[in-house]
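A single chain comes next, written as structure tokens; it is the form predicted on its own.
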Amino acid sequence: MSLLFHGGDLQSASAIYGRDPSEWIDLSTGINQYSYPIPAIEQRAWHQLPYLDPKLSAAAASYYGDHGCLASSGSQSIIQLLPSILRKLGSAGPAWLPDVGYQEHAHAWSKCGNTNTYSGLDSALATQQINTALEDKRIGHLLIINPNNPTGERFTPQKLRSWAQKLQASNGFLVVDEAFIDTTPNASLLTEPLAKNVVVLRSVGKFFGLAGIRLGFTFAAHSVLAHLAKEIGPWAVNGPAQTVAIAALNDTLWQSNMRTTLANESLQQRNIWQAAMTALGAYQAGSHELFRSFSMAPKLAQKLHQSAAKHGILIRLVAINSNTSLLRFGNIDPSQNINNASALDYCHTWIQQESE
């Protein structure tokens, strides 16, 4: 179980601030506002023993290419286990992950060996930083979440395959975790075959919403996954996620249309806190189709967390350093209505009383 604190946890911000999870506009997360539709689940996928389905793999070989995959419940357990396997399986040099990011992939290398930083705030220096430690050969393994959770930093396909081939030659692994790219497809790793020392991560939670189905993709070299699916075991993905996904990955006018309704909605999405948060003294750090950051004094992004907390809106924190927080706000449903006013004109009060 992880002691980590994650976005999307309303029974936590419930029991600290005496609201109902119901009451809440949950903005802490970078989930999809509009889910999938759930198909009709039919009772075979709750009765019988969920062995994989084989429509889930041509589900899967469809959307994200043919290549050899490892379906689970969730990204979290192969992030957990992906450390060890990769030491044994390749370099036991230093992890080199980036400072700023999902805090999970940090934790699981950090009880794995050690680890390095660069840059998860600036690609431009993050590129400069890893290509350093290259040419002295200071990386074992490489840990990129691309785009980057909370940044949104994004490194191109070509620079991301140019490492992977110069780790080869001390027998590392380029780890990519790309539960984000889904809104850009065309960036992702997978649209060619992948090396034998490359390991890309989706999740069908962000894009799709429906990080409740607890659904991942891994997809990496035979003797990964055949390490990664011994120590999962068998019946990984239960029957109506499996279900829920086959229609998911094989819904094309879904998948474009929700691509233009979130590239339209972005700057929407944005503009409704960038000028309150520049007047407070923020900055917009970075920004993606599910969410954007915000840059700030740490007591300034406490007492606005806290704030907004307190009218009910759950926005997510992030430590950066002594000078340094982040704010994250993810899309508003405008959909969405609490005591009779929308989730819009609720956020909309709140800060407006924060910038008074």
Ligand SMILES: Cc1ncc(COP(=O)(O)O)c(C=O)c1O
Given for the second form:
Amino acid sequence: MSLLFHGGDLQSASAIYGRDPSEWIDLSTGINQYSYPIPAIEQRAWHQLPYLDPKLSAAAASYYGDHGCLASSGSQSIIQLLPSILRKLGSAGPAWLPDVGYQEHAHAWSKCGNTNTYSGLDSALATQQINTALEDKRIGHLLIINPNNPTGERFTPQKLRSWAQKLQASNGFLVVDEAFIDTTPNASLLTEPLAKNVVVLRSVGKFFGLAGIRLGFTFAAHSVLAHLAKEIGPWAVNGPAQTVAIAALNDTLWQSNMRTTLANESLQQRNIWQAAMTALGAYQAGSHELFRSFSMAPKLAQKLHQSAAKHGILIRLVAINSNTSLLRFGNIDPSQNINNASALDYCHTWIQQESE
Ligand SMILES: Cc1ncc(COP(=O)(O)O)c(C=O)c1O
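Could you present the same protein in the form predicted in complex with the ligand, rather than the form predicted on its own shown above?
Up next: the whole complex, starting with the chain shown before.
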């Protein structure tokens, strides 16, 4: 069982705030509010043991590119396994991770040897820190979340490839978590063949809005994938998930329309919060088409988080240090209605009240 608190936990929020789980405006995740439409699922997908369908491998190759690949029940399952496997295959030196980012990485690596951090908020500072540490041969393995959740921090593929090359000399791996890269696919490392010491994680949960089917893909050298495959065992991806993913990964029209929709709505989604946040003394710390995070004093973040929850709006509070917390707002589904008001109007009214 994971010990970390995550977004989208409506059962726990309902228990705390006394509200039915169906009555939330859930902005606490970065999962696309426009889920890929579920196709008809044949009886055999439910009935048979889910051996990997070659159509899923073909769909993954056409969407992600032709690389060595392993499908798993979410990228989370691989995040938990990678540290011990990469330590076996590579360097025993410290793993470097962002100080702010999806915490399951730090949780997994900290169980398995030394870790160190670079800035998860400031990519220029992070670049300096990583460059210096690489020069001094202080990095065993390097973990990058690109783009970072919740900070939106990004690195170019060129920079990442140059770091991978430097890590090669000391048997180090570069792990790049690209769970949120589908809105900007050209920024992915998968646009070119991968070096032997690079591992790329992709998630079907975020852009496709399909977190419930639990599907992720890992791209890496054969030796890494073989160790992972042994650990996850047979039938890691259930039959219905395979059917849905084959349709989603092959549907290039839906994908390109969705990229346009999310890009077009991004400004509108930000503007709901921006003026009020500025008035309250907070500032935008990072953004992505699927979320935006504002930085503020912890007390203010806690107050807003609680007040929103009392109004049935669930947002994500990320504590950074004693001076700073982030509030991350996922996208509002404009078609959702609460008490005869659209979710958009409802959120607008709440944040206006807070900033007055
Ligand atoms: C950056 C990042 N990576 C990976 C994951 C895991 O996603 P999944 O297991 O659904 O593929 C998450 C989930 O929130 C995430 O935010």
